[in-house]
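What follows is one chain in structure tokens, specifically the form predicted alone.
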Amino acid sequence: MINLKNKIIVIIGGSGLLGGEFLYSAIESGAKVINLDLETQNKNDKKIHSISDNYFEIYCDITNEKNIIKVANLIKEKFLYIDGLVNFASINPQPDQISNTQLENMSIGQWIVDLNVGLTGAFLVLKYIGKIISENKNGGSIVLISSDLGIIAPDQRLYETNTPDTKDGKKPISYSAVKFGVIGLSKYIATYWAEKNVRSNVICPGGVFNGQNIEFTKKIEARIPLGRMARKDEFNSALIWLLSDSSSYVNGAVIPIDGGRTAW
């Protein structure tokens, strides 16, 4: 009974690792999906592109307010309403990309870039795309993606290696600020549009295995009760449930899906 049949779902960042995995799962569950992303088949064309009967793409820079206003208007003109929204967009440096990221050395420029995508972008998505859901007579569901590091602090020992380029690596402070902030945004929306039957929840995925080096993988698996990292498809069922009518009384929830890491 848990499905997205006849629902119109907007996915922000549907061309990424988790977004791309969920996109196809949502379509298989019966949804009509609109992917807003920088990485689309027509990057320089600000139109809605119909890839199939149930899948549409729009180039969108969520940090650009004028761009997102235009995209919101295109969606309203073509689809009239939407039922759900999932925001995957964020900057998440991987272990082999983390170098010289100590708090003391982080530039204000990098801080601004990270917050622009993770928080300002999320704010604009809610302001313009979320508003379309609030105008839907049946309401709808919004799901924001945080992280297990939106609940706990990063264990910086995970990022220490003997490689010169990464020996001083740290998970950036901006990542924690964004992921904790996303939870705040979700809880705010959970009460802001509640009278319009708009629900807002957040999931906090744990680390996803995506070819990370063996040293890092072993370290993080030792910190997870289930003893392994997540597969990239292990969040789809929870997202479908939160977007479906089967979760009609779930609002303001923070759901960790992390193999038990935050339960220690």
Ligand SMILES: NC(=O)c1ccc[n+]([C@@H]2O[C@H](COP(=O)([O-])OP(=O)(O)OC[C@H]3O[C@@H](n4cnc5c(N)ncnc54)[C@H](O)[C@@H]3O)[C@@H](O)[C@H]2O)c1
Given for the second form:
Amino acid sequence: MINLKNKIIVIIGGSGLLGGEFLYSAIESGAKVINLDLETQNKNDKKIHSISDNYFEIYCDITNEKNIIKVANLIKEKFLYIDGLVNFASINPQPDQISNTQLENMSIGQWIVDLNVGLTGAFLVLKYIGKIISENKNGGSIVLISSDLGIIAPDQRLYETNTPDTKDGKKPISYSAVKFGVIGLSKYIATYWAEKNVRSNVICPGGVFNGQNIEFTKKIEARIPLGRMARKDEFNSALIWLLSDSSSYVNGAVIPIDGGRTAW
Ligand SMILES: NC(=O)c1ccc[n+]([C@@H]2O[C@H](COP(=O)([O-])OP(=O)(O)OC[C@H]3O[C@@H](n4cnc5c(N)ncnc54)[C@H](O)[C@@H]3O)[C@@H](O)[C@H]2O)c1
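Instead of the form predicted alone shown above, give the structure for the form predicted together with the named molecule, please.
Up next: the whole complex, starting with the chain shown before.
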């Protein structure tokens, strides 16, 4: 049976679209879950809040080293060890919010913000939360979230004709840098803590349907062999498997879950 019974799992970005969906699935599968996010019920007090017996939240900005050190110490004090982590946090620009992200116009400020959350944040998560897993005598499992756009380039024609405002919108270059970079981080960790039986893997989700306009949806569906976008719950079982002992020999893998989008 694939389950997370008796496992303590940290989810970063568990208040977002995919993290929020996964969080309940992990709890149902038997895990004790600690959600680190900017969006928590008790923002900014930096304490662990027990929402239920199996669900805890802590405000955490993963780009702030002092903040994450404090949070890592709180987790160690309360839970003593961690078995796994999934990092969902990243800036995920949507087609209707992406004017001014053409390469020629994109500000260095936006580039820095995107890399700060997606790569520097992931680095700090590995440095402090990953370290707690590396100290677990049973080892553990780390999963980073990339994207189909961590495997292929964005097809910018998808974003061309949404609304007059975003006519020239592009998926920003920073998204490719982050999503390809996350794969590098995960492969690094797959060898770095291998002796401690810490496994590290990446999933690459395809685009999730979340009310995008029909024009965009039709265009992207035509590029997906299964002919549809993902549902937000279609990554949960892979994540549970990767965090569970059932995937004990899976390490350094990059797993597309994209309806076949990156297959052609
Ligand atoms: N939604 C999709 O279609 C899709 C497709 C492919 C890949 N992905 C990837 O999946 C992951 C989750 O996507 P999503 O759609 O759920 O995104 P989302 O924006 O809904 O969720 C991201 C979460 O991260 C949190 N976060 C952001 N910055 C943070 C910080 N500095 N510290 C702590 N938490 C922070 C946000 O508060 C939010 O709860 C992302 O890495 C995204 O790139 C998403």
